[in-house]
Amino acid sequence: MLSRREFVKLCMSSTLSVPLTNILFEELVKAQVVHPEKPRALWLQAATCSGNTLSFANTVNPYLSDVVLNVIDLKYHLELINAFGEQSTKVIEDTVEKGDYILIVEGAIPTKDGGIYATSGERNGQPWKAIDLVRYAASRATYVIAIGVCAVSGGPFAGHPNPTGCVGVHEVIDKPVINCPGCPCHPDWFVGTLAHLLLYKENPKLDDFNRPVMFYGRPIHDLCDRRSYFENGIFAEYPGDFGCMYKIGCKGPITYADCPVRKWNEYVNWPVEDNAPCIGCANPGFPDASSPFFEHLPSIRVPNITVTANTVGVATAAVTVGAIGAHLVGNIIKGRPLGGTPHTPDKDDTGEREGKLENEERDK
């Protein structure tokens, strides 16, 4: 079985020559030889468009059927099981009574008027409100995963003026929550997180927002293949134009996800590659915190300066509000990678890094 270090390195790889889920599935099958009893799981839905279910359904190698039939024992999912009415209620109750299961929550949790704006059938003749159901199911869960930005921080359902008082899962339960944001969450982000829990019986390393660092550890801007345009002052003026999309609203500098290397639609492309700016759907507070989508970040002003290829990071920046902060501004000016966590080189890239340092010293 892969060591935990090897697992994380695989998940963070920038050269995904084969689908990550294919490799993880093989590891999970090996683990089941030692632990043949499949872990039980409940997937609950609150205020949601079911986009994360659809995204999960697009997981490839393994396919959805492999995960829910061979990897986990999915006891309940409103759209994936045959049970309904009292039968489905009993499935949930029996699972909670036994304890030791993984709870997966999709969708925001309405809190206004007692949470009546999202229900899941009835219990004891009364609507089973999502807020009560999630609290009940979380009470004996071993792990809780919030899948999608709606479950993480409310998402579009919590957008202004938020008439139903929607919030993220972590705000209504008294238990740690692993957050896997995105609108929707990439299948690999969820399956990879699930695989870590099953293989190593512990949470993956999480950031300050409880997101798995192996998927949400670096800003999109760091990984984007258009970053050289940013550093050389070459900016697109409209969607589809040549250059960096920062000036037309790209939220890559403040969005932590690996979309540029993982890609979407069975690893085919991602928004910037398809000539659309990143809108920051993996950010807490999306969409309000990323709006307006097609206006550049208000705290950084970058003039349209074209520089030679040998000049790195020529830009001026003025902080007008604290949305990104002085750290980001300083890194843009110095041409350094953006992000809160400094890069620790592996042995393989030490020589390359030393060579860059020698070149910098020679240029000085």
The other form holds:
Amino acid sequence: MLSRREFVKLCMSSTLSVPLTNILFEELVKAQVVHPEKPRALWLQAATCSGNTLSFANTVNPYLSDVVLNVIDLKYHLELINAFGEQSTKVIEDTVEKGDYILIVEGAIPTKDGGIYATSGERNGQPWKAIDLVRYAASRATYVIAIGVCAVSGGPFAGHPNPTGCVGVHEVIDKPVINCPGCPCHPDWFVGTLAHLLLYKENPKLDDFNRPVMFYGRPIHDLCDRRSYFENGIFAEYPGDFGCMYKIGCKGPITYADCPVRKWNEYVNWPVEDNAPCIGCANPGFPDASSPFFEHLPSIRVPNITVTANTVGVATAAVTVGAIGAHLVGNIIKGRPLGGTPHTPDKDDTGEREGKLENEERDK
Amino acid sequence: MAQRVMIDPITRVEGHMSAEIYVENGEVVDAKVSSTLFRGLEKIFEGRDPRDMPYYTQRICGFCPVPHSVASSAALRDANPVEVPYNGRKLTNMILAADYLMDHIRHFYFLVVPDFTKMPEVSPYIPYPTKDYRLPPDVNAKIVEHYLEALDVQRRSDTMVATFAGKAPHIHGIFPGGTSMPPHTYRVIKYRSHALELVEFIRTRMVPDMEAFAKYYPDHFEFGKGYENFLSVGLFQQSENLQDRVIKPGIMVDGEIRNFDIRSLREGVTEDISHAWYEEGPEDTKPINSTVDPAYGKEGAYTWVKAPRLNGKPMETGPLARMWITGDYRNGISTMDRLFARVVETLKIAEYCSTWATELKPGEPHIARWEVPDEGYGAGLVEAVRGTLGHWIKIEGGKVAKYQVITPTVWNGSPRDKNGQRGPMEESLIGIPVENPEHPIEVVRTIHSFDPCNACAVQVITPKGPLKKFRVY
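Switch from the form predicted on its own, shown above, to the form predicted in complex with its partner chain and output its structure.
Okay, now the whole complex, with that chain kicking things off.
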């Protein structure tokens, strides 16, 4: 079996011409020889658009059929389960009864007015609210994974003025949650995290937002293949232009994710390659901390960070670099990327979190 | 005395949904379909930069982000007209068409096939909800094989979307003035090769599978009829002329097809909220000014979906409506016909994809610059995968003053209106023979035939009273 270190190295590999998961699937198959019983999993949806399910469906090596039928024992997923009505909710109850399963939650949890804004099925004759359902299912889960920025921190449905009081999963349960943000979450980020849990029976290394460092360890700006355009001051003036997207709102400098090297959908493209700015969807503060999506960074109000650089067009590239630098310094001083409410559970929960975000694991 | 049966949740649909049916002498005599998720997105949209809307509105639904992006861009373009270059229009249509393939293939295999096929005895396919599986063992085995194949093939369509739109779901790249990605040759070839692969898959897998369902479940052509009212605003706009669409717009009222000028929807559609959980607000002639607040538990109400009506009529919308109006499919109106028309449309669109890829003009413009107007009003009407989608925007001071969305499932899954007319989906359930009222699989199959999307259906809310000033970023 791959050592944990080799596994993380593989996940962080920046030369992803061969998908990391090519090797991953083999490893998972091997792991199951050791653990013949497939680990049970429950996938619950709260206030969601199902985008993370559909993104997960784009997984390659392992393919969806491998994951769903060979890697995990997926007991419940609203869009895949055969049963309906009471018969389907009973599957949830039976699984929770047995305990020892991985809980995957997609979607924000509405909390306003007691959480009546998302219900699914009935329990004790009352509509089963997402908040109660998630608390109930989390009670006996071995691991809880929040997939997508909604489940992490509320996401688009928690946008100002947050009419239904949407929050992330970690705010309604008292267990550690592994956060896999993104709108949607990249299938590799989720499948890689799941694989780590299955192979090593412990959390991958997490940052202060409980995101797996192997995927969310470095800002997009550092990995971007248009970085040289930024350094040379060649900026796009409108989406569709070639060049650095910074001036038209790219949130790459403050977004921690590996999109530029990983790319999306069978590794074919990613937003900046599409000549459109990154909108920072992997930030827990998404979308309010990223919008307007097409305004460049310093004009966004970022709480507690005092960066005043306001024009990039007239400035030289060097000044621009300075402005970005100040931004990152601001972030690093605060010890977190941007916006949102940081989740800082007990250190005991996850063991070896020392708060060092990047590099360490990669350099090994 | 009719027996009340509650199906909650209805699974294998997008979002949270339930149905309450009344069965008498083995037939459904009354039905209420309810959507149980509310997010209030339209309130969230207010005060934002209009340019954010083609991105933000995609978050309404992960199944059909592209139609929302296209409709929103069209609404912005209507508010401040700009001429879209040839390539921009073609690429927008290609991205939209690929999204259709993604959605139809996923709907057919993930959501519909388990209704008619005995799936392997593993989670999440057990427990079985019915014993009514009629396919002979060899046909059944073949369809299960195709299902497993589809689990892996379906991602190709999202790859086609992402080839020109950055990532999928929730794309980048469609703007009021066109698309940000030029028609690079190697991307065009990639897109086309995936399209050809899917054409082959649809021809040799999806179509025969559908024919098998039709052959072994012939009674499903006999129920699920509903109203003979169809609405389609047409699909794949080809020029500046709104009406000029590859799949033609049209309506059918009480079985009679009529021409339809889609500009008549520009001022919006009035929605009835007598049976939806919203407080009645003061009447306004313009739908975009309608004011409602959520009121969960309102007497007589049972859903978060409002009831739009066209000249007082409930309208069914979706693949059957589109294919009926164009004349591609006119076998009948029923549960099975709805599924069949979807497969017919899937093949048709996959063939468009491979053709259009050869019609791009590399090196020519693909996007025109669009600026936010200070004041403006616009409508964006497009056929989304499940049916007619409309976005309406009012811009004041360069910000979104009001935003309204009416999605296909609002049309199809609407509740009763104040005249007591059921929504199209509810009406289609009436008269369905139910063998086992405890497990009314026939009802669930019929609901699935509409491909309801509750995430889309319920984001509708506008605030009461005067326009509030929201935070300006």
